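Presented below, as structure tokens, is a lone chain in the form predicted alone.
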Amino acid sequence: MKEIAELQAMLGRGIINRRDFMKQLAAWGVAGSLASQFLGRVVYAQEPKRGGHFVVGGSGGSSVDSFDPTTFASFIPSFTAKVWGNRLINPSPEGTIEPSLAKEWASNDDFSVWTLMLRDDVEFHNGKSFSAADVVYSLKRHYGPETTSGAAGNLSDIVDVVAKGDHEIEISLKKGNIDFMYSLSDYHLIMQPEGSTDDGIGTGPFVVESVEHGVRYTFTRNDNYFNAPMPYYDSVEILTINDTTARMAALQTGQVHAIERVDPKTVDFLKQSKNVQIVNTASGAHYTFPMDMSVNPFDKPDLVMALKLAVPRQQMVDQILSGYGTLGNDEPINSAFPLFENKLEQRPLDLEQAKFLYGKSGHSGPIILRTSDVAFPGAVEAAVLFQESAAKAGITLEIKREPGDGYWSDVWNVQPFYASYWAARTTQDQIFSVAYRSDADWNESRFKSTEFDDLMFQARVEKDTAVRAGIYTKMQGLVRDQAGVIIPMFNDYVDAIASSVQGYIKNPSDSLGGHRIAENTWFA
């Protein structure tokens, strides 16, 4: 059976684990001794070997990008940071968290004080030993009234971070948070030496060699990397290729070895190449159309709801995702999250009600919707589908196609209505804190709800998982019905990598193995 052979190849290369292998066989009706036979015939990838120059092609790069972790808002700077830097905590392939620069942690009884023990064998690229003082400095760049970091929402309840010796820190919170350690896996929280801002000096697997923001980055192997024997490549190069077709062509011609954000409509075509393997990872990542409810006309609840009811969700899933994702319901939580209850009724396409509410809002004239190829694969097409559907309800959407360079600095979280995307988070609290809490800097729709905020604080100290799940469902309902965010679909991460790349590990936290493909893969 061809499908089983492909599944065996994926297990052998580390793209899936044994549990997923057996689970998929069971879904196909293959179980027991027969399944064990197929497992026993798996040919595993060769042992890792060193050498080679690994090249990645990615989107979302801009000339205004920086190595300053507080500024990260798109793939290129975020991915690049995992090449030169590390976090205290990493999202794990199993959807939880695992140690990185912090090797263990514990909290007090009410989860308001957390103690972290740090590794004592780590050096920054400039030769400085990694210490608690660097962690205190790095974290303080991401919280407090002066920060503009995208991680501020996750860290906003920190009272203080103090060193308790050279390799121990204590973090005090205003209120307890049972999931706080997950917050430290935020992709912005790269540890830097005390006093560093945007120089790219980190503890990561590779050392910065050259930088041309928005164009090209090169790195050489860090031979003092604490996570030896990784990395395996001699050098890494990252190219900004914002155009989807150009990224695909670069992979096919061997210019790059891996690309992210493959357009699902092109997957079947890419699969025809013997030198390319497609890896899709289900996750909580999602595409959005946020509306700034603090400005006209989105300060009119009837108009906001009219637009939500005019979205052709199923058509978007079918045409944009081509099976690599699921239907969205204007809530940022799906089955990829723990404690998801799936109790909220699916919002339908209701053009008649949309037309009624739009008329009731009193607004007239076109509504500008900004989009770009870098917003998400198929974002321009999705905007057109939305425009055509809304027109049937008497709503005129004027699509403005924006250039990729500068989209994440000049359009996202700046303009009142645009296409956007959110990378996966590991817990409900993470996405709620950074994108929907009333005072969150990345609250795209300026959604403000005291009830929502209070529920979030309740959930953080609730030890009964069933009760917490119920609280999260209430919060999802508030977002679904009151926030100015349209979430039409959840997307799989669809990556394409050269067949010569071995050791790939899927990670639901982000594309290209949670952005760690350069660290843990090697060439056959």
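Numbering follows the first chain given and starts at 1. Source: prediction; values computed, not measured. Here the rigid core means the biggest group of C-alpha atoms that line up within 1.5 Å when the two forms are laid on top of each other. What changes on going to the form predicted in complex with its partner chain:
Each of the two rigid parts keeps its shape between the two forms, while the smaller one turns against the larger by 26°, per C-alpha superposition.
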Contents of the next structure:
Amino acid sequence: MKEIAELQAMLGRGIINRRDFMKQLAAWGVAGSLASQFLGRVVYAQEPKRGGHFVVGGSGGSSVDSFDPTTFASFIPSFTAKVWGNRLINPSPEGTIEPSLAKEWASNDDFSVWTLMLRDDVEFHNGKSFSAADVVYSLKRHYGPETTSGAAGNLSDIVDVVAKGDHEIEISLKKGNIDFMYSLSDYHLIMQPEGSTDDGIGTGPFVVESVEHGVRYTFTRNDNYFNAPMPYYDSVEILTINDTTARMAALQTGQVHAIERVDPKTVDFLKQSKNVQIVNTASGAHYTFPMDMSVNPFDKPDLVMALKLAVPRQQMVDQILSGYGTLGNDEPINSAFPLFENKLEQRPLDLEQAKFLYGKSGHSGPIILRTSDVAFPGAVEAAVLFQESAAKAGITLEIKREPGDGYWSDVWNVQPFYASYWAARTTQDQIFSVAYRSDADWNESRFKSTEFDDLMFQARVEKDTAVRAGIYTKMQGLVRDQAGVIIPMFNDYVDAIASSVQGYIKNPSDSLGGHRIAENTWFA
Amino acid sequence: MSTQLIRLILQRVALGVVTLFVISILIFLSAEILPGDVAQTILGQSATPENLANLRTQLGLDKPPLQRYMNWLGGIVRGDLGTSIVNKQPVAKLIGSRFTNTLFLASVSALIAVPAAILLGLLAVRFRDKWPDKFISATTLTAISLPEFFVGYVLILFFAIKLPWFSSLSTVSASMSLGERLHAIVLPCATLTFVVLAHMMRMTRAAIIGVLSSPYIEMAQLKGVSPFRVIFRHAFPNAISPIINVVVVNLAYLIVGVVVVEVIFVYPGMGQLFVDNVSKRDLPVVQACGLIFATVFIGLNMMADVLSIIGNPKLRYPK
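Other form of same protein, the form predicted in complex with its partner chain, not the form predicted alone:
Let us now look at the entire complex, which starts with that chain.
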């Protein structure tokens, strides 16, 4: 009954929708008129209410942060940017995209030239009105040979961005890409007024009031926000709380109203607190163990497959993620992606077959697996689970624990076998082109397949969605069976909010409602 | 005050400056040998090779180390700590408020811990080997044996979550009044006090007990001076040198060694700044922090020497 009451509360506050509600009830064996009764008794959140001071506690903030969108790489700066700024296009709660500063868009027949119509009723915080020139300026900061932006990879196909009028722009690409608009929903692409770099002037729901990088930011409501009647809070504060325990304590004591990245190991303790609610969002984010197939011993396909079969996936989801996640199938696509077809068979834990293939590969001696706390939460424990399981198949893994400092430059994409992660990407094309295309810089396993590359370009210009979905499934199959990547699990975003926060909308693109919790929630 | 004493102090200061110079070389070298490429670390996992090359040129990392060291040292001598390579702010501005916060937390903790430790030490001597002595030693030694983060979390659990008296977040900002600031730092201050108390208290106890076996103490006792007066007036002044040394070491610790407490209580101090910048390889900030820490350490040790010399005239005449 407690679970049902919780579920009702979640539906009432809009955290889940009716369909999810009924589906979950059915899963518990509650159906028919009884289920309808439960549905009937849901108390829906009241109308949005204005006022209040909303405080968020997040990790990944440091004194070297900046409001310059080209530098964003961790939670605090990128979340903060959605408080003071907007993108042209937002990731939608359904996992697709929706208009923001761009109200509509269209392309030519081969998807190589895109025209965007911009809103003409928007003002920056400094009073300047938002126009095409600002968009051209903002986008140019993120592509081209001189940029240091994290969005550069996604925008590498842009040839030029030109203003076609005050509120219309045209983007031309090297090659057609039907999914190009998804690239514009990247979290770096915040629109700034021409000439602005790191002053935090944007079009967003709140205006920057005080700045102390790595400590706190405060904001006041933008009464001129184009997305009226939002936002509802009078003011917002963002605190950097890098320590997980400190974040959880701050939420329990009511000093903050929302925290991201709750440690799955302690989430059950937090759940006992009455004025706190766990909100987890399934996403395309996942943890990986890549193997460099260009070096010994991972150039032996049998050995690679043996390791894939020896991974205890279910145990990892249960113990590393405490159930807040789903099984991985050694390919990076799951139901959070648009056009996902659930057609591939789940790879099981098969120690017999692993043992057989390992023997066939002719390899002997220990295999070094590098891991670190920074690879992903629980990466060291996950490596140990893997080691124990592999030992049962006669494979000796030697775990080497690397210092977190320098892991991303000295181990990741350098060593042959290690733990790593990928954040959620919005489309199949994005993750495939950034990590699996033959010439991709971050192709961790050095997976080279012309068939795969051809399919990727074919999908980019395929108008028939059913055919495109089919192509993607085929590509997933290629990664699953041929690439040297073990993907044991997809991790949910596990966040927690105070019960007083109403109107929370899950968004698979990012934690805390796609980073937009400050904009669309209110206090009861 | 004799000229001899002044000469001695000047000597110490000169030695301190030389030490600082040597340390500046060490700091620069250790920043150089940190693992990982600066540009790669700043841009993180999502950097393309072009990104990296651009950033390296922007940061001047293509110049030889010796030239960079000379530039840096030249700036320091002129009072210019340089500019952060990551967020382009002047280093002095970044460090300024953080250092004030650190000094604030350290001084409040010291104001509580030092008198408390000495008083407890005196009490322990007065009731030597009786239950108050054993109780004081047992509790302070237990407190020092527990890691800081454990003490911190336990305090949060009881005094912020179970009993909502204090705040688990100690974020202080310029707009807060002194009273609000003091309230905000109660828990970190208590944690630090627990950590440094035992060391100073045990030293006080040991030093005084050492002096108590001297003949002149026996004389005082025979004359019928009250036990506490013997300890406070006759023994304590002669035991002051080793006590000052331990107190100063602990003061230095309160300033340079409190990263863990800062992280747990989200206190915006120097330690956190230092760690942030090491992990981002923001070398100008790292080097400036290192130099400040070194100055604090050398300065405090110098102070300890001088105070000991003043407190104990014997030290003025080296054999």
